[in-house]
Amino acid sequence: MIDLAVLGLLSESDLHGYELKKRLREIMGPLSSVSFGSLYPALARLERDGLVEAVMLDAVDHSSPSIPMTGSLSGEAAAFRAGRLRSVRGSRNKKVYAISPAGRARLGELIADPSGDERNFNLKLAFCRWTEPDVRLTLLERRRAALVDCLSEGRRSIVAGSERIDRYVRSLMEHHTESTERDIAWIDRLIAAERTTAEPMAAEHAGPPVESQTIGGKP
């Protein structure tokens, strides 16, 4: 899950831990488990596997000209690469880490990788805008399925129990199946969504329609 997360967050910009540590915890909930203990060495394990790439912006050098700080810490990573920044603020080494082109298609692998689907669907959309359009439509329909088996199910544990589970028991078990269809509901939006957005793609892609070609003004 960590792989995920961080290759996710990190396609979107560059960071450094601890703003890192910040939006893990945002994006996997308040009871996440990330700490520094687990994330540096998921960083560093990550970096010699080519997946990301560290940037060790350089302390303050009063010697070079004064140039005018972005307000991103991702703004000034990027200038820094680009030869454009000569310092940064603070007095301290900071250490930002952004994605490889091999860390980009290790997150399209993870995305579309079913063995996930039930721990980290969310997880998964999260990032579906880094992916291809098959690899989303894939992922919700694999979704929709598993959601339609998880109601089936529910359907008939109330059918096969109503003569021995009391209405208290009856009522969750009837909550359950109700939120999985809405789930479902949920779900058929955004295929018909990504539908629709492929729909033009494709055609696009196609280019334009082939003339019959003709021979001696014969078609």
Contents of the next structure:
2 protein chains.
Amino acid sequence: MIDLAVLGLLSESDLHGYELKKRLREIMGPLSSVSFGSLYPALARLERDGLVEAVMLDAVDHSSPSIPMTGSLSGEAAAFRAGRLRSVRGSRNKKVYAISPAGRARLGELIADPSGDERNFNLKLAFCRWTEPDVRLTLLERRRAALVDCLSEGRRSIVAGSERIDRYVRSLMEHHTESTERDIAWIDRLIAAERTTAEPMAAEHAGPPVESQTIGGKP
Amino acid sequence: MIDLAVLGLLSESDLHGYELKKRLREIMGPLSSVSFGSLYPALARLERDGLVEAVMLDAVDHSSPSIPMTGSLSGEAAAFRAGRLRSVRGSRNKKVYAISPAGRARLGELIADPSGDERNFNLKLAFCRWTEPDVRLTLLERRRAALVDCLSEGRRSIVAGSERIDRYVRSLMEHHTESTERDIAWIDRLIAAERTTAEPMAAEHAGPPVESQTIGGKP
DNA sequence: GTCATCATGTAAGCCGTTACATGATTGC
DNA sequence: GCAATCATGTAACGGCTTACATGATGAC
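Previous: the form predicted alone; requested now: the form predicted in complex with another copy of the chain:
The complete assembly is shown below, putting the previous chain first.
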């Protein structure tokens, strides 16, 4: 999960740990954000595995400002090498990470991997622009199916426990049901957008669209 | 968290582990439910701490069908002792748990405790009928405040990252914002219901209602 | 000069999951 | 008799949080 988040953010720009954490809060919300205690070890592990590369920025000899280097660094690190950015705020002792080709491949795997959906869907969606269109569609449809399941199970629970449940539980369940319906509608909009964006030629080997399966208004 | 769920469910009726797990799925949804691997140890711990009491039902000598016993057991166990329920489905080797007075007190503490809101709000709400009305109101208002925070932080993120974020992240953030607005409206309905239910006399020492703080339609 | 923020890490421990092990009961 | 479900547990392991430890920089 943390790998997904880190690789996804580094796909867009090179970042150091502290900034990474701020971005993490932005996209994951204050709740369910990660702490430094897990972020830094994760970065170390990703570096060890060759999925990210780190450049230490400290009191640098910024001689030769235009080295091509390995070519995999861009964004902040490149800007730094180019001579800009040094005064932005204490550019000492910051370890700027960049995603490697292997890291990009891993990100693709993580987004395509169906296990750990549910928990990580939001993150996968946030970074799905780095995957192929068909992976995106699959992700969205898998999510839709899960939500439909969740919805019907929720309704079943309300019926099954109708005598037992008090007004608080009832309100909770009803609210949850409505939220899930809205989530499904949202996913449907994303799916529709995805289909119109994709080249129409690819439509034939994508199979017929899922049965429209009305999710219904308030019962 | 698991303590909260277990004590809450046992407040309503005596249950054995397996049934407890099913109820857990009902109220917490299929996602974020607990597994046997954590449920059974938790039950053992709660029993050790005197928060629940267990009655083993196995191939029983059900002599003397009307013992008063300790008096703390009710529901399924009582029904069993009364001679009903034995044929409902293999009543052998089931360990039926009942909440103790200490357990009820602990449940009250867990619901009132502000830490671990966010993660456990739904569970707290589900079982808040076992607490005092003022605890319920405090819980709801704490939640409302958290959601308002979340909302404003979300909006700030959208503005702050407006250039950086792609359409997937944008859609995610907008959907999240809308969901949060709906959550707040829902909480407001619960708060309103709570206030009208509470005896009007108590209104004076509850302080003035929170500033109405419009959460706004689509910006 | 001191405080808030930026910045990076380590260590202990909680909480929960997965996988394993076992056995009774019911329906076919 | 065999599979599915009911029912209870244990053991290993993983991921993330909390708390701790450290130090630079910038604002006032």
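Because the structure is a prediction, the values reported are computed rather than measured. Take the two forms, superpose them, and find the largest set of C-alpha atoms that agree within 1.5 Å; that set is the rigid core. Positions refer to the first chain, counted from 1.
Relative to the superposed core, L190 undergoes a Cα shift smaller than 2 Å between these two forms.
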